[in-house]
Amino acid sequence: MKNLVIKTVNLTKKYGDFTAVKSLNLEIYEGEFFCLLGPNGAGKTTTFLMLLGLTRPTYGSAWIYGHDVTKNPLEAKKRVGFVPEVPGLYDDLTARENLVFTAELNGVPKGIREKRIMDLLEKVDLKEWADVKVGKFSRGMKQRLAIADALIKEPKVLILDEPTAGIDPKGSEEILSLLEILSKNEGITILMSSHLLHYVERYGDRIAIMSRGEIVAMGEPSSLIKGESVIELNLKEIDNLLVSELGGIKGVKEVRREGNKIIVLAGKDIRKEIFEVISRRGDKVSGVSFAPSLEKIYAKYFKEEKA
């Protein structure tokens, strides 16, 4: 069984009458790629600030490798690297100079400093850019350099706040693939926040969906998707017999008609069975959409968060 790395018990943060994080209970294990998913304002960044000892919880507790982040913050911080949404890099310094500065702050001995820096630049695919000023880097390159910067002190935990924000799909894939390697090959525990469902669903070992400071769903992507599914059919013509036949498919919980649409609520993905019915009848379908439960849950709370 893997070691418990991060634990929170009823972790709560209030600002006056506003509760940013409410009774957060998490257990994250060594080498796990854990994703905190939710829109802006859901409480993700506040959670990170409490874990990093940068803001005190109103009540509740949090531990990193058994060290209370409030009572013993320095010991907890020694084991954590942090990558904020906007990295604190110096544009007028080169990639190497930025890392040298961070290495000096963290007391990395001179004898191993240069090798560690070049190894990290190679790991984040920036070795050829070592002596280029960071001001010339793209946002994706800066984010990869920020990851190298956070790894300078060889942390056991890496916390990243929206690391793919504002980065194109190719750059995002590069960052997430790098994090996956750090997690799977090097045993570094990754705790990452994001509002992008498709990325966390693909890379996360476990996902916690946050809404208004609370966890509303948590688990492995596959287990979350095993719940209800919604299939929406756009048809040119609809009759009651079609509605009845779709309702008779095993696993269907509800069928309803909305204009030229049929909405099917099921306990699993039954698109194949639906298409068999439609094909046999010869109905003309102009469009189909499918939302597994994870997407449905997230869409529901995302909509509520913006309201």
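Residue numbers count along the first chain shown, from 1. Whichever C-alpha set is largest while still superposing within 1.5 Å between the two forms counts as the rigid core. Since the model is a prediction, treat every value here as computed from it, not as a measurement. First, how it differs from the form predicted in complex with its partner chain.
- With a cut-off of 2 Å and the rigid core superposed, Ile274 has a Cα displacement that reaches or exceeds the cut-off between these two forms.
- Annotation: Cα of Leu235 displaced by at least 2 Å between these two forms, core superposition.
- Here Gly66 does not count as shifted, since its C-alpha moves by less than 2 Å between these two forms after the core is aligned.
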The other form holds:
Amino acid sequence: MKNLVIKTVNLTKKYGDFTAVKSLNLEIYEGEFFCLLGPNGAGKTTTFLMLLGLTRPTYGSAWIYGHDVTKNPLEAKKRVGFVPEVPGLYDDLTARENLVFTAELNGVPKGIREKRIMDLLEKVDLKEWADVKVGKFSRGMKQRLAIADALIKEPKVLILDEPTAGIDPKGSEEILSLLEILSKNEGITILMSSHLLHYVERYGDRIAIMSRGEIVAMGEPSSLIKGESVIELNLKEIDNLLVSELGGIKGVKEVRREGNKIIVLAGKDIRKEIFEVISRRGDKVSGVSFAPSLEKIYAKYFKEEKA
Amino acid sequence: MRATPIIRKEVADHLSSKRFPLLVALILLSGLATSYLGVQSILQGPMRETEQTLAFLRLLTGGGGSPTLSFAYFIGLFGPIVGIALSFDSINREMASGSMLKILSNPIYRDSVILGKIIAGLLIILLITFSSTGIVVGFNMLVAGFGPTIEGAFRIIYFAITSFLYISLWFSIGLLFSVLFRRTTTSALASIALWVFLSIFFYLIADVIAAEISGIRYYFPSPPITAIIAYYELRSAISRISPLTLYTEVANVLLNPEIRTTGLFYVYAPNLPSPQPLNLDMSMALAWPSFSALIAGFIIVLTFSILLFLRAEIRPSWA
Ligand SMILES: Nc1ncnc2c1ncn2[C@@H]1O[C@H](COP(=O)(O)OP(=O)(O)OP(=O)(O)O)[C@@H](O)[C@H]1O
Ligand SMILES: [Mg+2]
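Return the form predicted in complex with its partner chain of this protein as a structure block, the form predicted alone having already been given.
And the full complex, kicking off with our chain again.
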């Protein structure tokens, strides 16, 4: 059994009558790449702030490597690097100056500071930008610098709040593959929140979907996909018979028509059965997608959120 | 100490900011200009040594020429701007930009953060008050051709300490507003409004209130003397709520040994020996109530801002 790194028991945060995080029970193990998915206002940021001892839980507790974060926030903060939603770097300082300041805050000895900073800048591919003011950086560069900044203390855990928000696909890939390297090669435990499902599916070891302060689904990406699957068929023509035939397949929960599309929601993987129906009938299928059902699960909660 | 990196960064930020040279120029130029005028008007003809000492000190308060054109007057007026400029955005700017959250995600206590900012700000104020007083006094010595006595030098040092305290009080007011208001424009406006209110309008208000309470609503026929005295005493008591009044009183008492009271009356009878200038201890005793009121104000406002900051809800971004 791997070491428990983050543990929460009934962690709850209320703002007045409003419950932002509801009785959260999380266990994250050493070396895991854990992703927290959730629509706006789900309570992801609030959870992170509580884990860092920056916001007091209303009830419940959280531990980082066994240290109670409300009683001993400094012990938690020594071990956790945090990359906030907004990087919070100083635009009027250079990349290096920003990191020097953080190194000072963490009491990194002077002798090794310079080397550590340059190594980190190299790791996040900003070495040539060391002496450029951060105000000139693109969002993606700022985000990478923020990751370097969080790594200055040589943390065992990295918590990142939507590190790819507002960053283009290429920049997002760069950030996520950097995180993957940190996770695989250096064994850093990663807890990250995101909206980007397809990335999360690829990189996360475990995923939790959060909605209105509660975790509504949690597991490995493959197990979540097994739970429910969705097939989208693009057809030249659609007749109602096809809809009802598809609806008759065992395990199908719902069949929906959307223009030229048929969307089949099922409790298991029913690709084979669907193809049997179609090939028997000879429908003209112009496109098929086996949608990552996670997205649909997510979309479901997203919709509930809006409703 | 955990606050050291914060202090270092804040001091560097202040010194390299665009505000800093402006603030120093504001204080220094007004100080030099007024003392030049003062030297011209006071130092006419030869003087005895005791007269020289008094005259030299008076250069700082403009006792000879116009009292409104003096170094002490300009610190009284612009000192608050210096204090406010150093603090009005120090907390809310970092809250809004998210850098506060980032700082606090590192192993440092919240009180170290605000203490670091306070210490850095006070160091800068110390630097500004003592260097500008030093430069102005040196300039006066150069132009006048003589300097203060030892006692006079001490009076000037205490005056500089008072200026430091006065500007620090306004620094703490700016800091309080920077914790209280999320937007830097709001905290700037609130600080400036309070400065205008306490430094300019407050005298009018004190006057109106005192007149109302003491029942003086007419000047002819002359009201009874007791009512007039009550009115003046009330007015000066009320106006002591303004830091400017307190500062002016302390500065005047320290720099004018001939001032024997901060109130209306000094009891004197013809058969007593003629009044001599006060020695330093006596002047300090006279200035003490106002001086300690400045200290009290400073500590109270500062404590409030620290407590509010410690309780403030930290969010990713305030804006
Ligand atoms: N200080 C506060 N006072 C009142 N309500 C708050 C406060 N902070 C957060 N909330 C509410 O708590 C809920 C959870 O907010 P939180 O920021 O944790 O969500 P999130 O999942 O991070 O969302 P996003 O994707 O928008 O970042 C939101 O509805 C928010 O409005
Ligand atoms: Mg958030």
